[in-house]
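Encoded as structure tokens, the following chain is the form predicted on its own, with no partner shown.
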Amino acid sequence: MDNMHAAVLYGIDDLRYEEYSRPVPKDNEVLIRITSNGLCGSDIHFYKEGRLGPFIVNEPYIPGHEASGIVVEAGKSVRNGLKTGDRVVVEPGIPCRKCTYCKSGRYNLCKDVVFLSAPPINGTFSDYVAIPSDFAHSIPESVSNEMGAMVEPSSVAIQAFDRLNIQAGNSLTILGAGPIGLITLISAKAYGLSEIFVVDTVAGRLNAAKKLGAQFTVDNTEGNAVHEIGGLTKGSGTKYVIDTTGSSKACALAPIIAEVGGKIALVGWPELSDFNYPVEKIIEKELDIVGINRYANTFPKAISMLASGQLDLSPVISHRFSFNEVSKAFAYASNNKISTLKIMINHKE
């Protein structure tokens, strides 16, 4: 059998780049030699803490799940035209297409979903992926590697933005401004949201979500975000809310800060799983609340959008590495979490 090179998470601050087992696709599936592949913060999470949420790293496995790549072999009951030379994204989320939510479009819910990175299932940071030929998304030659790369990023905005059934000309509060938060305010701009709030508690970043295009940074290190909102909007609050941060104490500024009658999408997983929320703001503001679980049926609108130009998400990416420097990308990330965006790891053509 050939051999590949991976990144290979053996445990905490333990990444290899070794030779590993290059996978043979099945009769459904393509080959894919990796080109880009986005570094995420949930890969960062296995690497410095040997798990999130509800999976472990018990044994050896390769992470990533951002990816794009070229077409190498297509297996013999391929028929939705992928064929060797075809440049793809990779969807990580690959569902049964069997159960209740898979026929109803909402396949990301599926219990028997397999997502690539998420122990002990292998993920993209290797020389070659072989995916089910449905789950591989073909891209034009004015989607480079890199922006293919952040499509999976992307469509976690996009998905928010459907959940809420987002109208162009309201106002948004994002909640974060790390790489999704950065990436949710370009595509809000796409959108054609008016007014446009970023709160955050890193200047760096702040500065980051000013150039590209926010109307309001606010720093919340001391507090203040519900306060300065406030004023900024005489007291209304904005109609969306959407909260990227992953924090406990963010997420609950989300119901204070929404107008009456608004809509707050959570796409941030809180580092504790129960804690103090107001839901009286909720029943009084008759708030909708929605949680994002990754994405379904986004891809092709993703890709479309930076096709055209619609989305610009270049400006994300804040440091870049080449595959055989995987380990070190990895350390990096993890030790300047405040002054590092988005880590694109790019194959030798």
Given for the second form:
4 protein chains.
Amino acid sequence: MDNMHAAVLYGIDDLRYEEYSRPVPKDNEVLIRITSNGLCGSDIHFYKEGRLGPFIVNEPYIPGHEASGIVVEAGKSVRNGLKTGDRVVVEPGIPCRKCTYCKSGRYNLCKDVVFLSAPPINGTFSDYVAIPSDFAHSIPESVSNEMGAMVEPSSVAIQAFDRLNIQAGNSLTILGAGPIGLITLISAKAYGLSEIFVVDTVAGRLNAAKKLGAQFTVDNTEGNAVHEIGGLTKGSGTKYVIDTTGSSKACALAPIIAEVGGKIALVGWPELSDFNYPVEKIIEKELDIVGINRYANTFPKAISMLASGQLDLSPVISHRFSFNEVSKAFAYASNNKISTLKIMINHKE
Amino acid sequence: MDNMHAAVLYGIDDLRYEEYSRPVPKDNEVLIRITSNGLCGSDIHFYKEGRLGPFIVNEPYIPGHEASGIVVEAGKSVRNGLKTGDRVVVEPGIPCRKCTYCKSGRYNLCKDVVFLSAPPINGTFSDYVAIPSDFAHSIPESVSNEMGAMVEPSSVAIQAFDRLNIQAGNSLTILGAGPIGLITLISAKAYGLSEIFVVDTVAGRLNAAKKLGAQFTVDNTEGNAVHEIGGLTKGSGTKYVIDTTGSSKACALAPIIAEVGGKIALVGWPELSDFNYPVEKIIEKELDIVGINRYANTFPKAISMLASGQLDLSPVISHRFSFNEVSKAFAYASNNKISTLKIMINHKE
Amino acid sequence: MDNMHAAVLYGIDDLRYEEYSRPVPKDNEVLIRITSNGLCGSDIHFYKEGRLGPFIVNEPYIPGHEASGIVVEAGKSVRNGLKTGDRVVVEPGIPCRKCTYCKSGRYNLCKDVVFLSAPPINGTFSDYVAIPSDFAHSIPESVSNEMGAMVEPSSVAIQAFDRLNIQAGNSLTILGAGPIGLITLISAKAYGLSEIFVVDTVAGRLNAAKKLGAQFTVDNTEGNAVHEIGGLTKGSGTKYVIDTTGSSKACALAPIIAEVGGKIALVGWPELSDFNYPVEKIIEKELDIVGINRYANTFPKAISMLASGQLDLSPVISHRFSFNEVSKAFAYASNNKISTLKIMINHKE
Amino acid sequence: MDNMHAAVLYGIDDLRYEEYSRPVPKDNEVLIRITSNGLCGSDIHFYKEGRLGPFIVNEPYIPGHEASGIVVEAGKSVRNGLKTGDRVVVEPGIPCRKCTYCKSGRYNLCKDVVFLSAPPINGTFSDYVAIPSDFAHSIPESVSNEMGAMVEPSSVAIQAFDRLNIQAGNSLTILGAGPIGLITLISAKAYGLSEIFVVDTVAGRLNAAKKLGAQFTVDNTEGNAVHEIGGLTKGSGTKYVIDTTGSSKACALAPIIAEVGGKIALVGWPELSDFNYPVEKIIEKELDIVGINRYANTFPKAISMLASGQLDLSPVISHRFSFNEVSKAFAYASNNKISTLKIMINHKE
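Please give the other form, namely the form predicted together with a further copy of the same chain, since only the form predicted on its own has been shown so far.
Everything in the complex follows now, all chains and molecules, and the chain you saw is the first one.
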């Protein structure tokens, strides 16, 4: 069996770039040589805390799930046309294909989903990954390796837009201007949302949002986001609100900021499991609220919009590392949470 | 000007059946001789507390908004075919017809809506009412006066089903077995929902729900509704949950009872404006939540289902009074909140 | 290898009840002992013409795809809980599970679907059938073997209602009162459609529709369906129209019968591939038209409604045969097309 | 009473720029001084043929319905904030506000709609127009007079996208590259559609489409659009097809070009009321077809996207005339149908 390099997480603050046995693709799988990997906030959670939600790092494993690469081998029953040399994006959640969720188009809700990088399942921070061929999505020449690695995080924004049944020409507030918030902003503009407010408490992030085309940025350090957005919208609020913050306090602002008859998508996982929430506003304003838990059927759409140039996510990449510096990248990310946006880790060609 | 009798609320516990000037219909209005009036929980709120939400009884006014009657006069610009002798149901919320909500089919969200019985606007507890002709909905012979008066409360259930985009053949939990809960139950069966759970803490109400066809009734006095419904659904919960309770504690159960990918409608106004809510469940299960604030475009559907016999709401009527006993009816309702379902007040022919 | 009996179609008019090798379930399959089988119009097409659309009977094969039965063996990787003795319904179209249609909830559109009874794939007219366990849907005691066999044809109606996003309390015209038309009628009533018109040219079928609860039946022998429905609806037509006829002439009536803003579902395959169609009406009335090609995710809903008693399809069964008389049943059906509704073929216990 | 200039159509080829009495606004109306007017194909129909569909020019009247202007007077019951000096766009179809269509958000289907420029109702080719204030939509400084006049034709594209429930990142074929086809193309890109095919038979129009960002343009002069699009999409066709041609032959291509499970919008009125149509494809592919008849609730969205710069419709304007040359403009348009795109007629400031 051949070997490869991988980033193996042994425990808190202990990520090692080392030799690992190369995966062997099953009949329905393709083996992919990885070219680029984005570093996700959840990777950092496992790195700093050894756990996230129900998932615990009990044994060494490989993190990472935002990856692009090149097919180097196709199993003998692969029939979707993928072949050696094809450039692909990895969709990291492999569902059971048999339950009612899988059959009804919501395979992200499959309770038996196998998600690359959710311990103990190995992720994509390695030279090679093997996955079922239908979860390796072909990308054309016009989509770079790095943009391929951005398909996964942008999928969360697309899932929100899809579930909101979003209509262009309307207004949107994005709570949070971290990587997911900024990706949501760029995507929202490509979807035709025409008046976009971005709320955060970090000036640098708000500046980034402004540069990326937010019509209005609102600093909520003093807690006056509701007041300011009210003022800018003649008191009505915005049609859509998407919360990407991971803060229960910010999350609870959404029903107040949404206009009467508006719609809210909850993308970030608040730090608390339940908390004081203005439920009355949902009734009074006849709001719609949709939860977002990963994504389904979003990769082809993200790829198509990246290929056409309508979606350009490159401004979200703030730092780059080589794969052999992966430990350095994790350390950097965990020490500079606020000033970093997306960290991209590239393999040498 | 002719006179009539009306039930005039002068203040807390002070409802008087007395002479009142008969309304004169405007050109676009019909004058309706009222035949039946349902007593709504909100009427009792005004009667016992002098207020409800933002509405305050500052001067004597007429409550009531669940009414049927007979057209006795049509204004000269009435063009929808209504004429003297037509039996009709009163839709009590008259919107501005000009704002974006009115134009986009959500006229219940119009901020200038004039709602009969929201003080200081007079309601329907009188011999005659004048309303714009398009808010007087014709009923066929097969719909009785009392069933006509039930169209308004059943509209709330229909609004919930419409906004949930409900699909027959799925499961539903109804939180609360008061009048709205039971109307929701009966309507849900007519909509083809096939497995219905009803939760309450009052044995008599649960018995009523059982008689009306709930597959399962769950007594939540000990707080074990979640556990019981879990057991009855192999741990999955139900596809839909509709909260009709008006209790923040019950309302917060919905995201826990809903199955993964499920949908929740909030119909009852909890007694608190914000409270501890399991927001994480919305994200984890990718739930949809919709608020329900009155209704729009529901009256023709309710009437059609009553006319065809698919909807029989008569079991929800627990007590009947003559209109000249209206004060007695209010007193009875406020003293027997739990044992009364819908009280119907009929005018003499 | 064990044997069994099967109905093998050798060619036109040549169906033989004979010995056949019993299928052996794969690891993910269950082996089902068949109890009831409905006879479908498509079975008769193959029997009388040796072909249907692109499918040709080139070699002897087993027809049938409306079946219920009992699990007698479960493959070793079956994990959905099915076990020996469980009563089930066969969902006859097995998709690839990997293409964009399978992943997005429209697996009926999978181009690699394997459909039992589409030659050369064997169907269910045999003592035993082996299928993937997730396409064997468990039925409770309250659903009889025969009703189990009716789940497949009723799925077509449910697919139409789902794709129409049907709302209760509205009007519907059903074109055609054959088995699918009548099943659509019964189902429509269970879905809360409140004013149902049924159009056919055969008096006996219209009588059946009347007995099953159609508010209005219209004999179109003289071609005056449009005129009559217009008269009965004050000129507006009905909100929904579902064509089940298989006649291009009838199919072209739908846009004329539909009310302004109405919706049409095309269920029957007209005998012509293209024909004169009133396209202008689609634009003028802003109609929606949806095509229906089999079904996806409908079986659990049909079973749930049969189990609750909301759906009773037994009146559609007009004839019964024992399985060893299967050839006689096919002959009877092909000679008495108009007077037969659903023919049910039952296996001896 | 004050006078003004207007373009009055007396009969075929007889349009006169002449004095006309200035309209006086009713209480709920605003009086608008017109600044720009687009020339619509329907105006030319009336000019060349004296009729269009059910509408006939029986007496002199004023055409035009794509207009922007400035409020010069507001009736005394105007309450939406419009005041003298506000720049506005005219929405030309005023509905009854009382029928089920008006109340359910589809006011374009109101049978009593009063449509400016549908004879005998006067249109906007005049110095002043009076309309209900809620059909005068405010535009910000960033939207020019000409772009304001483009809101009406772009509304048709938005209506199509709304009714298709369009999702970004998918493919679209636009049949026809005339003004509506090109406006649809520009709008589709703003809505995030990522792979757009445009079909026409005129080289100049296809070149315009190419310049405006169509990924692929297809010359259907030889009738090989289906074949070419098939080749470019690996045989699948496109997710969406919008027909803007007004040709029954082109219209009938849509179900063939659409991919399995695709959706079609019919925008152009074919020259025939019924014609040979591939209905079987609708069933086989489970297509959705939606008719488009004008628009409802689209103006605010179009304005918002023009204001943000996401929609730039200026490339569609091919010619400009002064209002006093309006007769010349009509003559030019009717003699140069193929080489002209949108003709804009501007009033002097």
